[in-house]
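So this first bit is one chain, no partners, the form predicted alone, shown in structure tokens.
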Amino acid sequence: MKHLPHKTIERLSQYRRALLICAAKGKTHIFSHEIAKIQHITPVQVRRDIMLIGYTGTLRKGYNIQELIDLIGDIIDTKEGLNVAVVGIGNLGRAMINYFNGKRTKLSIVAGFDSNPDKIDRIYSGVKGYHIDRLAEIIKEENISIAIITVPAGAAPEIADKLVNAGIKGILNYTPKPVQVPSHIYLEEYDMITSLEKVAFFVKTH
């Protein structure tokens, strides 16, 4: 499963989110075309992704929702769970902590970091804020392996370097400033401005 395409992993996460909502409504089975409609993709893509993970449904009932949720969990999640840190406790950082709280049992935001003294030693949705100078110490102490960067763009490269030196294994960069990391670190960069401009382009040309 390590060789699954990045986009497939992305879609599996989205499928699970949709399946959890369906399960909460009491639905037990679902067809590929129903998942496709929720995700705005083709049923062929859904079937291809689910075949890649070795699961098949039945012609009469489709996929068993709980079985598929469990299988996706086995593939994406780790048994012991992973700890996450948010670096930058501004509006975006606080929103990330607040939104993520309780959403996933196998991923936990356990620390926030900032350089502003007013944001230190405070609790944000159950997550403690620490000074950025304690980054390496807390990452080791709390066994944190993933970090989300939500600092002002100009500070992102320096923060990325600090995270790499502290032993972080994966980084989600939420700033518009690209960062450089060694090849053994998994890096995902998300630029909201670019995404919004993409939407604006398609609205303009619609």
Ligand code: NAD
The other form holds:
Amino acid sequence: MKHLPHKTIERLSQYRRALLICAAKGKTHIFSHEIAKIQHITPVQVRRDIMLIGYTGTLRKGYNIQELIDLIGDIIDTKEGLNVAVVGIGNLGRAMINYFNGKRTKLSIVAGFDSNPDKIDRIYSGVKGYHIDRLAEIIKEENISIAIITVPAGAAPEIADKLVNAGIKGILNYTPKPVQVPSHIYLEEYDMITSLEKVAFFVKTH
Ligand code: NAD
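Can you give me the structure for the form predicted together with nicotinamide-adenine-dinucleotide, which would complement the form predicted alone we have just seen?
Let's see the whole complex now, leading with the same chain.
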């Protein structure tokens, strides 16, 4: 499972969200073409992804929704859950904390870090703000394995280095500045401007 394509992991996460909504409505089984319709992709893609995780449905009923939710959970989640830190308790950092907490049981934001003394020793939606100088100490103490970078772009490379030295395993960089990390760290960079320009390009050309 370690070698599942990154895009498959993304889609599995999206399938699970869609499946949870279907389950909440009392639906027990679903066909690949139904998932495909919700996700705006092809049924072949859905079947390929689900086959990659070793699951098959039946011709007559399709996939068992709860089994598929559980299986995707086994693949994506860890049993005990993972702790997450937000570095940069500004507008975006606070929005991330607000949005995320209470949403997923297996990922919890447990600490925020900032260099501004006014932002530390305060609680943001249940999450404590610490001074950035305490990064390594708190990451160890709170068993934090994932960090979200929401500092101004210029500070992102320095923060990424600090996180790597502190033993972080995965980074989601929300700043427009790409960062470099060793190959054993999983890095996801989300540049909102690139995403918006991608949409603009398709709007222009269609
Ligand atoms: P912000 O100025 O509100 O927050 C930045 C925070 O980082 C501040 O609290 C600041 O004190 C802290 N900080 C600065 N240098 C630091 C350092 N060296 N160590 C620790 N903390 C430090 O900015 P924002 O609007 O929250 O944006 C944060 C980042 O996210 C930027 O890179 C921005 O481009 C990106 N971004 C923001 C949005 C948004 O909607 N606000 C959207 C997409 C991307």
